[in-house]
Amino acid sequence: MIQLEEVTKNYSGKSAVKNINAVFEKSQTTVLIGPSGCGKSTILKLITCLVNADSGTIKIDGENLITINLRDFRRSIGYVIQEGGLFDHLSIEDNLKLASQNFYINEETINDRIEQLLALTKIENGQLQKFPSQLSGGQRQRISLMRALMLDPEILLLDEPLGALDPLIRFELQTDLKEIFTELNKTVVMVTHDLSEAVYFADKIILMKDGEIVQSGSPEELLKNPTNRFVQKFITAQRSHVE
């Protein structure tokens, strides 16, 4: 379980996040979602320490954030963040294989757990010696998540991990990530701005504004019972999407 508590992040004197209070279920899929520049993406670098919180706390099962060794904490979470983030000198293997070696895991281990990503995001085996250019917007998301789930981490992070596909590939990678994160049983954070893409994907849904907590639930929660006018302007901007 990931749990902020009174987390404040600022900016050049302006606040990203601002006293947020936030519980993150173990073996669930929560989803960030509300507008650009509400804090959403803000709140993954806290919990992966690419950022460090003003003031707050951050817990994983209990342990302050700060007095946990911040290499072994990296292991224990997969990353993928918005058009993937692979290594365009680097081919598709050697992208994969990165984070393994950094850790001293042998040879054998690592093409062991390739071939079995293969298997679960459905990718060939003869992609593995191309380079990211010559893959589709899809291909390389599916090699992004292969990269994060190589150390088999206990957290899966993923920013806006759709948001650059085109709407064909897109519904046909969200149909594959569900059964993955179901399958898996991972504990994912999730951003977007799509709502429809939010209620597909999530057991609970946070919607942000101005760097704070608007509402928090279920999906069925924030779509019959919006708290204020705010949710209720943003359910009914997406609404034809939704529905």
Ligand code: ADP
Contents of the next structure:
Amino acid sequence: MIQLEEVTKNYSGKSAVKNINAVFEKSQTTVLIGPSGCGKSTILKLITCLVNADSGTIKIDGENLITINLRDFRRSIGYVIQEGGLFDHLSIEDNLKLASQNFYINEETINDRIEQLLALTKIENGQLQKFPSQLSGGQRQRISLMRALMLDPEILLLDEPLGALDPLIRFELQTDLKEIFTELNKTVVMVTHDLSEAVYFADKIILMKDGEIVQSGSPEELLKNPTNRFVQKFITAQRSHVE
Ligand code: ADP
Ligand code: MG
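Structure of the form predicted in complex with this ligand, please, following the form predicted on its own?
Zooming out: every chain and molecule, the one shown earlier first.
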């Protein structure tokens, strides 16, 4: 479980996120949603320690993040960013192996893990020798997911993983991703700006605006009982996608 307590992060005196209180439950999928610039990516970066909070506390299974060994902790987190973040000059196989090699995991274990993940993400073995630029956007995101799962992390963070894909590929990957989340039973935090996607994936949705949480709850709660005008407007603006 990940807990944020009164977490604030400022850039040049302006709050990217402000007094955030949120819980990301174990084995559940929590979706962060809200307009561009509302602080979604900042929350993921705070959880991965890519940026540090100016105030407040982040706890992982009850332990304060600042006391946790960063190297061990990074091992327990898989992170997929929108553009995938693959290294263009490395083959798919080398992209996948990079982190495991840093942790001195033996070659046989790494290769076994790759085999498992190829099946899980429906990638053919023949793709391993290719370079990222030789794959389609959807395949690249499958590889990014594979890479994030290589060390079998407890927590999986995904920042708009399907944002750049065309609708058909996106639909296919949504379906596969949901199956994967269900099968792996990990703590998933996913960012999207698409409400229908949020509803599809989420056990809990956290809707943000201007660095603050406006409403959080199950998709049904959010859709049926929007607590203020902003939530209502946000839902109405995307209604055609949800119904
Ligand atoms: P979102 O992911 O919801 O689009 P972000 O978390 O990326 O939003 O950004 C939240 C706010 O913080 C935005 O106003 C953005 O401009 C600002 N911000 C994010 N990263 C930086 C940075 N490295 N330097 C300065 N401002 C930043
Ligand atoms: Mg973002």
